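First, one chain by itself: the form predicted alone, in structure tokens.
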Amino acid sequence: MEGSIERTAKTVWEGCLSYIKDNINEQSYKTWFLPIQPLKLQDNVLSIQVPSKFFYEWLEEHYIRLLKSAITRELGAQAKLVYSIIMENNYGNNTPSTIKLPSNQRGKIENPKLNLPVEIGGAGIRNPFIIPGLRKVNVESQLNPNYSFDNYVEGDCNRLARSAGFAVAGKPGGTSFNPLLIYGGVGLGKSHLAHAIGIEVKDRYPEKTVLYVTADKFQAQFIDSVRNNTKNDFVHFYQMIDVLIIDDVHSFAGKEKTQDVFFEVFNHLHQNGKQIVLTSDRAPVDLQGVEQRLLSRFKWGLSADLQFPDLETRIAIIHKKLYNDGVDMPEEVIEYLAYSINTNIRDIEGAIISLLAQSSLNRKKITLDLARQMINKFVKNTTREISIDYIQKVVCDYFDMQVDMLKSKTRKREIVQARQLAMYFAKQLTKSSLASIGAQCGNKDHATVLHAVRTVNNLTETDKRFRLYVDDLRKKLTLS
């Protein structure tokens, strides 16, 4: 480093980035680095701010190897790595707690030895789970094994959310993000992560009692409890879970008793270094109609959202599907139906069942034909919008070419042509704007669309061969 260049927190961070970029995947880059910001630079000690004491751990855990390298490459060998985390989650603390990196003294909660073997719907206490007149000792965990991590495919649209709840699993309770809490719109998987915590606690950890239950559930056998007087079994019986998992916590908006009971079995599990699961439809910040108090609490240790999935996430998850059920499905409807359906997860896999119905019951080959008339009864055609994604897949595919390529840089003249395919097509079938387009075709400005749209028009009228791309993408990607 010369003596002579200024250097600031922002330049010595950009230049860690850049190392830090060269030795990891794109994804892991996006989701672990670029939320960090730079803030301090002062004798060799750069202070950088991440979101979450969350990001503190992993990073520690999984990339302090490669922050050290980073960091020692930009200031020498003295230099030392300060983290500032603005926490949420101190009992009312919003002080920004500050540790320094590479440390060895990361706090860690202690499980007490809480975790014995108990006796539950015998003498004692009652088991609200106990089928009437079977006599059960340990608590039913109530998990969907089908819904296990294995099944759960990754993409940008929950790969936080994921990470977090496999962070959980592998260490429960022992984790500053606890409680945990997924929300996100219907059928983007909420549940199935939380069942997926539930079954790696259980897989890693079979003496520890783990708990699925749904918010409604939950409620429903509160309200028995106190129509039989036995409040206490039932309190009781939730303090002795060392997972809880409670799903649709929204559900308890406007619930006052309801509320203030789980309250009680919050504090107590948290207190005790239990962990708490939940999932819910929208954020803290949107939950109407629940207690102050309560809200506090579920921002006490990291809320992760789920997001719609891309394109490619989507045909990820439809070959899934396919895979664990043994069925096989042309590569191009796979991709029609990933594209055609923008509402949630569980649509898609009624489209899939749906699709299948109709080649088994009517002697069908499952065809693109077939799933077109499957798919315009399926989905109102108002709620369908060709994708710009999709666009460039179908024409890398007809090209055979990495869609990488038609983003990329290159003047190649086949490269260039199918670039200005995709924003001809972009253009004429969907509603994006032409800067949209642009940014998404290789962060392309608006003229650059413009003059692809004419060179494609000019090249069609001029040119034979050309022409017949044209046509045969146009016929590729317009619905029948």
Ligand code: ADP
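Here the rigid core means the biggest group of C-alpha atoms that line up within 1.5 Å when the two forms are laid on top of each other. Numbering follows the first chain given and starts at 1. Keep in mind that this is a model prediction, so the values were computed, not measured. First, how it differs from the form predicted in complex with ligand ADP.
With the core superposed, residue 72 shows a C-alpha displacement of at least 2 Å between the two forms. When two forms of a protein are overlaid on their rigid core, residues whose CA moves 2 Å or more are considered shifted, and residue 171 is not one of them between the two forms. When the rigid core is held fixed, the Cα atom of residue 393 travels 2 angstroms or more between the two forms.
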Second form
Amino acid sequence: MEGSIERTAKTVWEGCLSYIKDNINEQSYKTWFLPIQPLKLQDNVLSIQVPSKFFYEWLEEHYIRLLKSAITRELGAQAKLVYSIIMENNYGNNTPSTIKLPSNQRGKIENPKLNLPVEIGGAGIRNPFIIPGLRKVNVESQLNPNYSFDNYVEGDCNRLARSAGFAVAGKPGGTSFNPLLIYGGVGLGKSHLAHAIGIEVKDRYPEKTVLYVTADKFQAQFIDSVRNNTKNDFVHFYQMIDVLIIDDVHSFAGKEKTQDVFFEVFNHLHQNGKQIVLTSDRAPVDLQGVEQRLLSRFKWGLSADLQFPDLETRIAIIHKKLYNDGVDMPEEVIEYLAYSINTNIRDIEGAIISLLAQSSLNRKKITLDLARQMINKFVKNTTREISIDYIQKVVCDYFDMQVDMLKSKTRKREIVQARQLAMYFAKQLTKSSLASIGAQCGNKDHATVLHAVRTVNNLTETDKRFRLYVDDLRKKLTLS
Ligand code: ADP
Ligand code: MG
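Show the form predicted in complex with ligand ADP, please, because up to now only the form predicted alone has appeared in this conversation.
Expanding to the full complex; the earlier chain stays at the top.
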């Protein structure tokens, strides 16, 4: 009977809806399907209008199968679906501009023919990044391609932030991590991670508009726009971004006008399901000078911190950097650098660069000695203290044994001796307390450490061979 009735877009879509309604929960049905308008039916192609690009992506991501079976039931196996997307546009132009995309053709969106520049309707908005003829796809993302996830070494220090970042990149605006706030001290990888998220989004969703900007630059552009009477353009520009990454938002502290405008942008983006990624050098609670209403919004999503990486991760990071630069370095030098620098990753990179520069300038091979001299000069200015880890490693290497043994309860003579030497040097070369040295050298108490220091002092005076060990080790441990 159905076949005899003239089918229209409306009736076909009604048929689809009743099938869809039976197959998903009511909330999703209301949210994602009721707002859709059937537009046109031609041959077996049904055009539907969706309210935004975000909507379209969401449908394609989550309901493509359902849509496909619904439309196949209505129109047969040859059926096709075409989306018409109302471009978000609040610029006093009420007629929606639309772009058309065929269903389930994500790959094709990259096709230059289909990837029509999405024109933002009406008024010419001044783009603070000064890209002529504002077209949405033309926004330069300002991303640094070296700061990718591939180059971002994972460790305990960054696991949460990294995986949250990765999740966000896979589904911008579609996770509960919105905003995602990454915080941590200087040189610990905040900017790198922020770029990585942007790069990953661009990779997966080339049609999305991603923008990386520092808080300072955002502020400078805002001030300019006020001066030039183009504040609305400034706001509109930022409101059309799909993934907005603002680095170092702690700089907003005390800058009320900038916070106000950022608040406006933030709300617009968040309400429209756009992703916001922020970095800060401290946790939201410690961001003094930032308005409460902004701070409370930062807490809507996820705050994840970055810590200083453990030794293993530091070594892995150095390997990665050297590999990327195509340079070789003896393993003992790599370990030495990882052991000796305990400030941040940027300092480790600085040390590698100085070392490479030194070695090529003086035509010297990169050796442990050269590394020591360099570290001595390079890291002296920063708070440098030799670590107990490093002392243990040097002592163990010297006696050709495993660090695990030194930390064990073993009472074997050679091991007791090595352990005592490590304690002795830890006392001499670090500011650690006896108790803490003991705790790190096989869970001993402070009296044991004191005893070790005395024993080493005594033996140095009475045993020639032992004195040789001590002198050798001291040379290895103290620089130059
Ligand atoms: P921040 O923004 O926190 O001050 P950056 O993101 O600028 O720090 O990182 C400093 C340097 O350390 C960068 O060159 C970055 O590539 C590097 N870095 C930080 N974390 C990692 C990591 N997990 N893996 C590889 N390199 C890293
Ligand atoms: Mg940074």
